[in-house]
Structure formats: structure tokens, C-alpha cells
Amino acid sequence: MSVTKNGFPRVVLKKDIKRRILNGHPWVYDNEIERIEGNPEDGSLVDVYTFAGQFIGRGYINRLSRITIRLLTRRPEEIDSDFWKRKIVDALRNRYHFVKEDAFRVLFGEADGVPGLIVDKFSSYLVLQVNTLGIYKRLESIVPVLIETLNPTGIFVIMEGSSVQKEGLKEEKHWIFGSGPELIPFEVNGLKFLADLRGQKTGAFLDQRENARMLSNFAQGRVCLDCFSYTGNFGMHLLKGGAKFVTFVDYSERAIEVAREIAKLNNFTNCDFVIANAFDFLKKLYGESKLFDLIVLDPPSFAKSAANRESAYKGYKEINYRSMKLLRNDGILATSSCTQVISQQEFENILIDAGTDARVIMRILHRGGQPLDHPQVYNILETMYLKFFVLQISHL
């Protein structure tokens, strides 16, 4: 038997699969495949069973990709747009009162089901980032019920990288569904933004605007340092905190020029912005007087692969190392991780090393993560990425 009775070409795993996909997690790995029977086109949906015949679920596959299959469901329904309303409403219920607000994300990929899709809505745009060639040829189906329940005033699609190479994709930027700016602007906690088509990811990072609020609380009158800035988001609220002044940081002359428009349209002066490496502007200021009552690190992901480990280890090391040099007395370091190879205890670690070598008390403020509407699932640990700290560095 080649294909199911559904039509769908029948996918069989190892007898000694791990109980990974089992238990939940959407990826199944060429490693993992017994046989694919049918000879499925890359894109398309297969039927995946056990060894023994059990039905696991449903999903795209491309040969292409060392994550060969994708699960979309583990039922054998149709994955029509009836299938893509459920998977948008349940999405949005799961958000709760982030729906009312003007940014926010709307789909988180595996987290929400869509594996290869994220969704980002900034005001009445939405920003659609595809990773993979499954998604990519259903997107005739997706958008239509984006629209219907979402309402928005254009669609721009972002193809992109070195995932969606692997998938055998072209990298693309494109309006899919009406037009807008090069320069969405849309507010968060008060503060008016920009995302930048030209930028990265899907224009603005909105995972750290709850953090980037918390620390807010810290900055009044504070000198503050917004290292690996991008366009601002950190930094805006530690101004809007009210901090004394604030200096941007970040290696993209493109996002240093949105971030001066950022400061513009939200009337602040008290700031300069710098288009440098952090590495080496850090290091550059090493060995100079304390500079800083408080500094931010938000780096982009240093690993992506365990491969990485420990090249990502000795980066955060070096950035929080010095920066912790950098900060007066009592001052405030608040330092992140973005990448899910680096473990929440793994971080933890590096910054225990740093503060160690750097001869300092570090007493914890805050503890921070994602927000809800990039969901983590137990059982998909590579949804548990973001790590942030907020600590007060005191030297001996």
C-alpha cells in the first residue's frame, strides 16, 4: 500500500523512533524515515505512521531538508482553510488581551501549530516570515483567511536566509495582499515604532517588549548603554523611563538611521547613536573609568546549532564580562539570550563565570522570557528560547 485512503502517500518511521515525535514534537527527521511510499512531491502532504501502522499525523514534507517531514495535525483531517481558521482563532484566543493591543504576534510557528510560519501584526499590516517550502505553496489558502479574520490593510511576505535556502526556496520580499510603507509605524507600552521591511526577521523584534517595560523602572536618571540596540526598542524605553542618557549601539547603519527616526517621533534628544561592532566597542572602552549606570545586551543569536556551543559560550561570556567593567557601582546590567542551544541553567552559568572573573556581586532583579504571545511547549523545546536577566552589579 503506497498512499493512504485518503489519497495522501504513506510515510513509515524506524521501529526504534525516539519519543520525541511521539509525544508531540512536529519535525521528523531523514534519520528517522523507514520509507516513504507514493514518492511524494517535495511540498506536499504524507500520512506518517509507526513502524507497527499507528497513525502519528499529518504533514509536508521536502526531501531537501534534514527535517524532512513537518506534522500539521495529528489527525487525518483536511488541511483546507477551514483547517487554517481553527489553527488562526485558537491562536488569537490563546493571546488574550494582546489581541487589543497595536503589535503583537499572531502566529509563533511550531508553538501555534504552523510549523515554517510566522505572523506578526504591527498596527493594520501584517508581516508574514515563511521558512519553509510547505508553507510557501499553501499560502494561497492562508492568506485569504488572514484576511477574513484579521482585517488587515496589506500582507508582506519575507522569504529569507539560510532556512529557507535549505528548503530549496528563493529569498524574496514581497506585498502579497494590498501595500504599505517600507517603515510600518505601530506603538508599543506608549511608544511609537517602526518596522523596517528592510530589516530583519519580520521588521521589529517583539519579543522583549515586556522586558524592554520592566526595565523601564530602572532608568530614571540613569547613564544607560544599549548594546546590539537594532532599532531601538530598549533603549526608547529606558528614555521614556526617563532615563538621563541614553547611547545606541548596534553594527547596521540601516537600523541606527530607523532608530534615529524612532527617537525623533517619539521627541527624544537625550541620546546618540553609534554604528559599531559591540564586541569591539566594548572592547574599546575597556580599562576606562565606570561609564554606565546601566547597560542592556540583546545580542542575536550567537548558536544556531549545538555545533556552536561553545563559540556562543565565549561570546556572551566576553559581552557580559565587559560590560560588567563598565557599570559604576551598584549599576544595572540587563543581558539576554535568544538562542534555544544555550540553556536557561547554561546562561546562568556563563553569567556566574563572567561575574566571577570580573570580581563582582551580582544580586538578581528580574527574571524575564517570552511573552504569551510567542508561546513555549514543553514538548518543543526549540519554542523555549528567550532568556533575560536584569542584574545589579556590584563591584569588590
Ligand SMILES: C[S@@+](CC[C@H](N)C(=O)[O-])C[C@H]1O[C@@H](n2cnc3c(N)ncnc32)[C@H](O)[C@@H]1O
The other form holds:
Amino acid sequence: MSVTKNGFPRVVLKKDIKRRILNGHPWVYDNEIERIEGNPEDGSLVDVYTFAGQFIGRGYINRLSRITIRLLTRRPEEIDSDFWKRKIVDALRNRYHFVKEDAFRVLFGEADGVPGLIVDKFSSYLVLQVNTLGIYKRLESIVPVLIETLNPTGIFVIMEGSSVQKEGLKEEKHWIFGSGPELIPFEVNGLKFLADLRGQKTGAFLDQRENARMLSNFAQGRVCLDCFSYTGNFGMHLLKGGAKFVTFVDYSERAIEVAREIAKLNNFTNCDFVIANAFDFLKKLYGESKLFDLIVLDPPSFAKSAANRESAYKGYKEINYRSMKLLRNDGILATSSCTQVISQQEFENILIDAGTDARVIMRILHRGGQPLDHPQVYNILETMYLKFFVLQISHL
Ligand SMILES: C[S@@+](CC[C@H](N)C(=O)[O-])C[C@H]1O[C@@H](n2cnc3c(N)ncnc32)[C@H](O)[C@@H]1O
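I've shown you the form predicted alone. Could you give me the structure of the form predicted together with the named molecule?
Below: every chain and molecule of the assembly, starting with the one above.
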């Protein structure tokens, strides 16, 4: 580790800041800052100090964002190629056996000490989700290290969504190294998949692959519904596990088109595909005789901030209630929430509430969550977002 002789512009925090930052959280909000010395350019490095003058850490600044500084290190060290290499090597070490898989998340932002950067690996390609100006400005030093450590055929960069706008960045998507197909083939649990570079997030949701593999144990002979399916991760696992039939539902035409392609790649024919709003789809079936033996719910985040928790609560209750009603007796409900501002306990309370109204007994078959390559850090609550339950539903 090389230590810089002269520090970077100093940012001094207010006297009464919460212990959150001192206890390991990397974010400094605008209202926690007493003064910024030396007028640093947005995206550049700064050194953060307590009001009493104690060095806290080094990170990058962006005055446009409410999260004005994201700390990269707690030491006065250089943020150079060696630094990024250490971060990648540490992250790979922490993935244990996952590094042998064809597809996994290499870096998960704050949880791996690289705030603002997500890197997913799909076979020999890397897809980067860049969420901050500070990371955007450092891509020139990060990309060569990714090439050196992981030897990819191509690296694709995605900058889109509300976080990018908040950082004052322009939305863009492009190959930054090499090139590759729009649909990148990769394998998960012996199944063929495609990461869609015109699709959502990095092209595929890798966070549910362990939960899907586990759920496939319950598939044999069952008629299943994969609701909010995206390109069909859960349903494909169910078909591999011996499901009798799977219906995939998503409102994204593109996602369903790719799901059809993936089913073909795996030679699955006992399935159908519906482009529909899942809320309307579940409502329309309501009251019909019990149609499914197993239902998967994996909706998008229903609330970005605590202010919308109420509506998220209503949304979760509705889809879970309706699904419970649509299941045959002793059927299985696999239900997820990726809304970070709803805790595991709160999500369980919603399920209990829905179950009470639906007049069912709910037996917990499995509690899942995030896989090792989406690390959860207690000191950084924002890294903990995925809840997953497999419930057996028996009608009273
Ligand atoms: C978290 S993703 C699902 C990921 C998928 N289960 C997987 O493991 O790859 C949520 C999906 O819900 C879809 N979606 C969002 N709102 C919807 C709605 N109201 N009706 C149907 N689909 C919706 C999105 O298009 C997206 O594909």
C-alpha cells in the first residue's frame, strides 16, 4: 500500500454527526458537512475529517448528490491501479466457490468497498453498472485492472436510471473494451440463459439464482406461475426441476421475448408466455377454480424511499393475497421483496396479514435471501435488500 504524502482537499464534518460514518458506513450526506476546503472538482478525491480534526477516510465528492461523499478507504492511501486490484482480489476471495461459476457478481458496490460500481460476469463478458460520477471518472484506471485480473472478451458499461441522473451524468450504454453480442449466453445451475444488454439492470438478475435452484426441488409434477418473470430465471429452474407446466408473466414485451428464446435454448415446450400487468393478471383469475400448484412472485422494488413504504405495503399485500387465493390446497408460494426500505420482519408481517385475510395456514418451507456474491454488511443497511420465502399454503 502506497501512502500519499500530500493529502487531498479536506472536508470537515459537523460536530454532532451520527456515529454511522465512524462505524463503517461510506456515505457522507450534504447536511453532515461543516465545510469543504480547497474547492475540489466534483468527482475528485477528498479527505474527510471529524470536526475535531481526526482523519476518517478518503473518497470522492459530488456536490450535486445528497450523498456528497462516498468513502473508498479509511486510510490515507493512493487510489490507483493497485488499490482497485486489491478490491477485486478481496471480492473474489470473498466469493469462495462462486468464482468457479460461469456467471456471478464480481463487485457489489458499497458492500465490496467500491461505492457506485457493480460488476457482473456473464461467461467471458463483464457488465459494469456505473452509478456515480466518481466511478465514471476512474473507469480509465479500473477497466485495465478488470482486464488484467479477469481476462474478459468484452466489457460493457451501463449508466442509466435515477441514480445516474442524481449524479448529473448522461445516460449511456456501450462496449468500453472489446465487443460482444446483445444477448450474452451464460449458464446457471446447468441451465442456459441470456443476459440482455437492452434489458434491465446488467441484463440478468443474478441475485435470485440460489433461491431459484432451491425452489426447483419443489417443482416435480406441479403447474406453476412465474409472475414478474423477467427473462424466466425461476420458471426455467422449475421446468428443469420437473414442473408439469409453467406460465411466465411480465409486462415487458422484450423480457418475454427473451424468455421464449431461453426456453427454446433449453428445449422446454411445456410453458406459455403472457405479456401483462401482473396485478391485472392475478385479479382477472381471481375467483376461478384453483389453477396453480406453485406461484413465484418476484416484483421490482415497490418503494425507493421510506416515504413510499405505505404503497409498497399495499402492493405486496395485494399480490400475495391474490396468489394465496389462486393456489390449490397445500400449494407453494415463493415470494420475494427487493425493496430495501422494507425489512425482513416487515415483509413477514405483510405476508401474515395477507394470509389472515386469505384465510390460509402458512407453513414456512424455506427462508432465502442474497447469495454470497451480493454481500450483506450490517454496517451498511442499504446492502441488505432481498427477502425470499417459500411457503406452503393450506386453505382453512
Ligand atoms: C425483479 S425483476 C424479476 C426478476 C426475475 N424473477 C429473475 O429472477 O430474473 C421484476 C420484473 O417485474 C416486471 N414488472 C414490473 N412491474 C410489473 C407489473 N406491474 N406487471 C408485470 N410485470 C412487472 C419487470 O419488467 C421485471 O422484469
